[in-house]
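Just one chain is shown here, as structure tokens, and it is the form predicted alone.
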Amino acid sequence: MTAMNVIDADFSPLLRVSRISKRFGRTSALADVDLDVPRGSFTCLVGPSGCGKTTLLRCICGLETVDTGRIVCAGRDITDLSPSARQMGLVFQSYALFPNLNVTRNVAYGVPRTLGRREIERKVDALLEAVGLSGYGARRPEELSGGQQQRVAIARALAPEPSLLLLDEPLSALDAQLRLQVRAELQSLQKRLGVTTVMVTHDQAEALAVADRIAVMKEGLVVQAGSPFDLYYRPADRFVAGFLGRMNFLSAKAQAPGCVQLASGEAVGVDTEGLAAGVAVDLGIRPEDVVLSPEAANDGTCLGLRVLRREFVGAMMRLEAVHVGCDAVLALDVPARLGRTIGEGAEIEVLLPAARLHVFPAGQV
């Protein structure tokens, strides 16, 4: 099977990372990391700086050796293989194109030397067509846009027909507008080619936009992996909830079964299974889930807030408002036409729908 086959229907893991660890001197970069990458998927590794995501990528491709654990790709144990023997394509942050070679020769550099000249030419032409660059073969890298350079780098990485494509922060050098365009092109290209892809990015919004699987890392561990929808709406802990998008947090204590009490005294109905009475918790809710001007409160909890500031973000207006009872600041997103009518200092009433609330152990970071 080549890198250009369509996604397998069984969505089985192509890559399995099992309990790998890596230390640099006294610093632990990876600590018993487990990760499955489904065949044909676009998986993003995200996390704060220093969490180990780039080290994990380098261990997968063989640029770093692991201290413990195993890496299996396409049924082969590749833990101790050299980078060249792993059948992986790697695209660096800078794309690493040869400035003195035209597009054709850059891509041809990745083609196995065992092929004849005409076969190499046919393969290069097919790759350039696949990435939407037919007719660009004679151009030099400096004559291409950032997005086109990225596609050349991907074509070169795909030339040896790798089982896995690895991308290390491929969009970080682009300006904001071009970044949006190129990430859409990248997602479309990956789906069209069906090549299993793992990308490192520090941009959470980028991961949510392009990936069909995300692995969130913290301090050398994968703390949660799954679909963007699952991680956004069902975060495993407070760290994941706050890292992927914005999450409001309110301090509370477990009371009777199915009920917690806010620091300001309001009782809130939530799932408290496994929580003893008196245990401190944090309630989380996304800004888009806070309901402004509720007409009925039978499915949630009403709070009175005072608006501190407004932020216009196009179609939406983000309001930052304080709950006077406990000084907690909440963000809520409302349509811009409505938000512009609410000034700073305004008193508003909001509803926290019970179905949109998350419960996390207090003090978790």
Second form
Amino acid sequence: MTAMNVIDADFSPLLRVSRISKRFGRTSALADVDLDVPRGSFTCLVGPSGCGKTTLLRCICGLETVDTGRIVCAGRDITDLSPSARQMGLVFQSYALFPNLNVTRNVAYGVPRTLGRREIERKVDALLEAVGLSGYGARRPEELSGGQQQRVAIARALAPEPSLLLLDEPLSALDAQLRLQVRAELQSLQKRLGVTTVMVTHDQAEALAVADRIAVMKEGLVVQAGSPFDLYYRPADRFVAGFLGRMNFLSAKAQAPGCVQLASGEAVGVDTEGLAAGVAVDLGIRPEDVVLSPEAANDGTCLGLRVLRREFVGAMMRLEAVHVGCDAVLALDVPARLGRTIGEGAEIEVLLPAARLHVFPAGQV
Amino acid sequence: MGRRGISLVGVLALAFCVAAVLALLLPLAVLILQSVSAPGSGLTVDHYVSYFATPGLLRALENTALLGIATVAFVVPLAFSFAYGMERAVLPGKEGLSFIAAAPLLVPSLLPAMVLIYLFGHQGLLAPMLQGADIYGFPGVLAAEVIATLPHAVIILKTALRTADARLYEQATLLGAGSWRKFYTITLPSARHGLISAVLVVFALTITDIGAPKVIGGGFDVLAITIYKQVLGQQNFQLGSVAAILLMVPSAFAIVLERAAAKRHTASLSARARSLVPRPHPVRDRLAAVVCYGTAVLVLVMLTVCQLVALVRLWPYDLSLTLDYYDFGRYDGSGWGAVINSTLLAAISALVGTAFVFAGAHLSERTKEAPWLRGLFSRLALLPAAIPGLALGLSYVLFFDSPLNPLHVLYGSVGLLLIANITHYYTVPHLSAVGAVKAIDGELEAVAQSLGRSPLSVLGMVVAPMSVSVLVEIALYFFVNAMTTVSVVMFLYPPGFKLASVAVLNMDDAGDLAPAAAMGMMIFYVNFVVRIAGQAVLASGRRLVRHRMKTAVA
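Alright, leaving the form predicted alone aside, put up the form predicted in complex with its partner chain.
First the chain shown before, then all remaining chains and molecules of the complex.
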């Protein structure tokens, strides 16, 4: 049974955070944050540094107290409980393994000590096996690689059988190559164990890759939460659109229902959702959705661009081109074989497919 | 540079090595030779045999070990509690407490012993509290050593406890660990190296001290007293050398182990550690308050009593005030001159010592030529810490007093006192200077060369200005130690140049308790003023840097 099935089957969230706020002195770290974490999901809290994502994680596990709002986990209000009574497993960015204890004793640290010695040993063995580290029990943390240390930290966090596993930037301590590998391991481990997981990261690509739910945060608020596809294809605002992946923006004005006019004069047909005529908007389109050398121009808007710069990224060629009429710069991704023939300064014709256009209120980021 | 064969760096490194050989290795060699040579008959172990055959001398050896172990047993737990209170508890007035607890560093080690006599001696104010028991001997020496070595242990343990990783504690909280479990699974293991260092340093300091056993020891002889008696009392340099070497072996062993522990400690620090900010915890904070304020009060009582004894007509019978005892000339030939001599010597030791240490550290860490000489020097620089002051002083007597030595002219000069002070206290400043110069980008020399300047120009242009705070700390260290030491200078001061710390010892010996207390407190005041002035220089330096950074940003 995969996590996706679980979400489909059970819509009541395991964790519900409602309207929590947290201030540090005069700065507001969290302002009326709501968050639902479905049972069995892998949820990512993502946002630029300083957006409050780590503070939210620390509030959930009780290392910080909240000023207002409630936190309910598995039907139990845990807002006023001590960290140890909340049954949360936390893995720090640096893993924070006890340097003086070996792997077995690190993991055993979290096993309830009311259990007998045998029982504790059995449990530690089972946990080490679950994270693929059987036989590493006698090693010291410094004798392990970054990825192995992380798995020890996860095993230790899981030892008290928490209802929720919290990961605070678990991949950022690793170098770039290892990060991709550990990221995949992390995802499959979570699926295998089925433990509901909340991970904080500032890396949008990481969130898109591993999460089945993402909450994008900005300045102490959750701006949008949903599945990665939802957020990528239906971003609520320019911030989410620009933070997850890349998006081009063109200034325009609503003209008539179903039609906006670009600054350069072209009329573009899109869904305006009842905007009054004359209201300024930003049209958004992702680089991979811009179509080069269109054959049929009937399902979108054609623009004439001049290529400023090209960037070869392997499978794709990213072109940056300026709109001849209004100086707006667009990025577009084209297959590398096609891109090779287009030099800097070349004039190209592109199509903005109507179905791929997003309309946002103007100016807001 | 290399093509010329002889480089400036090479010459300088050679000069430093020669200086170290003359000031350290040769005198030590003479000391060892003295202990194994008999007049006319080559090498012999007779002196060692006769040492161990003399019951009194053997007992001194046992007493020394007993004193060292007992002092460690009292000081380390107390210092740990104090440091724990400073670093891990919520207490008001921590800065003041720290300063007060460090005050015993500013007085000669014999001063706490003197105060114990004023309070618990035969005519002591609180002697009835002992109910007939005697403070002289082991209990008195032990108590005095505890006070004198406490600040050293506190400094080491505060450093060890300061570097806590808050995330380990948070992780333990989440895993359900209570306060005690966190203490013995996280706090104690992370302070382990500091504890080992504190044990070894306190042990070495205690067994090599002569001040306290001399003042309050009574019949409780230790090795340091043996050396003193054999050399100054009986002019028996052979037995004195044997005792000095017997003292040197364990203290050197302790210091070598301590270096190893300190090295491992710095290696185990994680760069990503997040520092721990203590949160209020009523039980812990109250216990910490008792220990920390209690210790501070004891130190203040010690200084106050010492000052009172100096100011009253006849302690403790006639408590009317008088300044008569400040007329030092009536009690000790050199009078106020001793204070002036000490201050001068301390100031010159601080200036010359700091310059030497810093140049040596720069040379050994930031240059490329003459690797062999530089390596030799950086090893020799660690050696002085392992040599007790008495052993060094005695070896200087043997080495420089020999008419065969062309450096004989130095004997009985102020210059030799200067050399002895700088040599004896070289290691600690050397290590902090090495830390400071290493912390600065190692590629600056290459940049200087690529811009056509000498690599040594980086010393004056960058390294020295950026290390001002360390330089001031080093100068203060030399100054304070030169003011308070007895053991290094005891055998060396010339008749015309008496030092304050020695004058305190002599006056106390002669039964002039009040003037001894008065002069002891003069040493304290000079050190106190210099320490405060140094602190002010450091603070204004920091302000200047902040100001420059602000204007640079603006």
